[in-house]
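Listed next as structure tokens is one chain, alone, in the form predicted alone.
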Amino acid sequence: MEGDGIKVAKLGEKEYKECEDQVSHLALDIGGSLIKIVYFSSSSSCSSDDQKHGILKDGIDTSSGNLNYKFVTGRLHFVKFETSKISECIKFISSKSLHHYGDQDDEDPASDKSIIKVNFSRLDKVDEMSCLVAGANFLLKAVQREAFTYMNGQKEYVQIAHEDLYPYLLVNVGSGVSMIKVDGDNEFERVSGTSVGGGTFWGLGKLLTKCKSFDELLELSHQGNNRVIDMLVGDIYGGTDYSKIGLTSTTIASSFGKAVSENKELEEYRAEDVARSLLRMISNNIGQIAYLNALRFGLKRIFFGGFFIRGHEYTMDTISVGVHFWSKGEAKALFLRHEGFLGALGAFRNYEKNGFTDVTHEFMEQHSSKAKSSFCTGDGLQSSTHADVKDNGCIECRVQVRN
């Protein structure tokens, strides 16, 4: 990702080897297009700022004296994998021991792989958008610096009070597209979605640039320019605005409408171009019917998650400027710096297993050595407010479990 959002390449030993002690407590979103993994690895030492704030290298929280319940010190950790290479993600999970946390059988004679079989037909599974939600519930409410708007080139990043927080529209931008209609903690309905979305950018991408991956298209997309294959407003009106209803000169008017009236082949177009107009039909479809849903329910909030944005500049621009026209500023486009890992982390939040049974309920504190002042939110979960967060694709954090 751009900027300082959470960067979900995977990671080198290195890191890993400087982030992580235990590891366990694995939870996985397997998208059409993406597997998504959220994982906690346990810290074997207490830092002096858990210690200031109450919590000893036992667990045990000193603030309040309640002995029945502990604290973790650890990390949460975020990586994604291409499904079409589940191969590969089956290696990491092996390579982390990921696969010995869990249920298992007490002789294990077994390889490793047939270990990691015999676990993934083991692995509880929970339903796609109550995991969504709780994901971005639980980001929103826990993780400061985690929702932003962008537009025009600036960003900002928005606190919203708790209190505050719904109804908001999410939209969840995998492969296809859902939009869900969010009123509280597990009060969510799906309200409408599109089979145009990330799938559709990456699958027609692939077929008419020869790009073999998803970020690869998306930098292509960085140094195209549409407007040589796009028609716009100014192409069919004389290169003037069509002031009367609001259009200027270079609102498009037909994606890819140029190619109709050129005599030019597939070839003789440059990749760049024909990636940049793909990507910007495809966010303008979404942020208007985004927009459309949220006007029907009179949101004013649209928070866009999945792994098509990546924190994508042209994307995010795309489809702020959409919400923005149509709404006429009355609606807004916010969002996640952890977009693409929604579904896994409401499924972490959903983990019952090994101690963690009060985890969706009492969750994390996210503290840095900059962490200026802390809160608690209405459902238990703690956080701080800080300067900067780490972008080595984890988050530092305190998980709260019974005894």
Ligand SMILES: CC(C)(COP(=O)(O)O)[C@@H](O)C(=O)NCCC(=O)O
Second form
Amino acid sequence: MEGDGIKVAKLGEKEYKECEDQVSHLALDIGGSLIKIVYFSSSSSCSSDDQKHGILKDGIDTSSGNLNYKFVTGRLHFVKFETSKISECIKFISSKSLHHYGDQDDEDPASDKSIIKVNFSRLDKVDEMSCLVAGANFLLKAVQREAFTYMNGQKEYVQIAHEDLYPYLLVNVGSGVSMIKVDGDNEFERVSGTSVGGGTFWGLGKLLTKCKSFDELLELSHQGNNRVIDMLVGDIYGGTDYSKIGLTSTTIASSFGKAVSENKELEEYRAEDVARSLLRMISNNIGQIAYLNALRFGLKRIFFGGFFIRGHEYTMDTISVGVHFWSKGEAKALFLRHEGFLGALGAFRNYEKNGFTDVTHEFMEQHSSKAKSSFCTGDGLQSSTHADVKDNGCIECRVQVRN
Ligand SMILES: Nc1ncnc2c1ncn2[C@@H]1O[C@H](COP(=O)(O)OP(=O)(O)O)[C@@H](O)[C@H]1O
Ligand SMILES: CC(C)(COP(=O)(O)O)[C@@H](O)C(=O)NCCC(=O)O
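Same protein, different form: I have the form predicted alone, so give me the form predicted in complex with the ligand.
What follows is the entire complex, opening with the chain shown before.
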């Protein structure tokens, strides 16, 4: 597990142990850059609220009244790995016994290879776009304080009524970018995309700055100044605005444009400034294409997902300002706390279709009406208000499972 992930696993060990003993459902999203895992583990403990109401016995809620189903309390875990480090991911799956869920036969624990092989041959493949949409719809309906706007340093959570959710544009910024018009549950159309996405930022950034990790590149961009390399409107018009066509002097006229005339070598630019210009160029471009597609279909809300966003303030700010500027304030850019896990969550929900379990219904009610969601991170269990689920974490929930 990379970066903070290790911290989460170690610091949260006590929490994890409690709920990891019974992993029952697992979904994997193997992307071009990252592997995302969502899994459910039932816990034998129960929240004080549930104890008060006396409805839980050994983590099983017997109050549903339907003998075919039981409610199981537990946690939905979110974990990610770099795709190039798939062996770490396999080790993690093995170490947590995630691969044993639903097993009928005993497998030889000494042979990781055969376990994984057996497992992968049992994997159900599900369509990526429908998983992205299912994951986004699920989060937007089920999890409180999931969507938020971010502009000029201000983060504001937005709660959207179920009946007011559709239509919207979902922009998933992974290695590449997919733009999907969502009209309802499983009603969607991929309307556009661009190959200039997260992979482009990380790939070009790696070549230009010699950064060794995505986080390092992001951190570097934080300290940079894009005006050193970008050609601004003011650079062209003697420091003044071009107000006749609505351009201020500080608007970027040409990303990386200054490098043309300055005759400097790459080494003469600060890596921080290069990273900043690159992030700005890609975020602006995505924001602009997203807005044009929203305009095409008259959509007012644009949700941005994918791990490129990474909850990074400057990225979100750039996208938001772009959408606001181009739409003259008509359209809104919204971000998701579980941005990178849409596909994996959607795949997880696919269990329903196979008749194994109904994860959604009770989970949704729990989150939306009782507002009992809580997130565990490296710091242990936290209230959902303060938790940041950028990397790995988990949500407490109840699922309805067939007996
Ligand atoms: N630790 C990381 N390693 C690599 N890329 C990362 C990392 N964190 C964020 N990213 C960004 O996220 C992108 C991948 O996003 P993701 O939604 O997982 O897409 P994919 O499904 O294509 O892997 C990368 O191209 C990169 O821009
Ligand atoms: C091919 C993909 C759907 C794969 O998804 P990803 O792993 O990038 O999240 C995506 O990279 C994409 O939509 N690329 C843009 C292709 C295009 O429309 O030009």
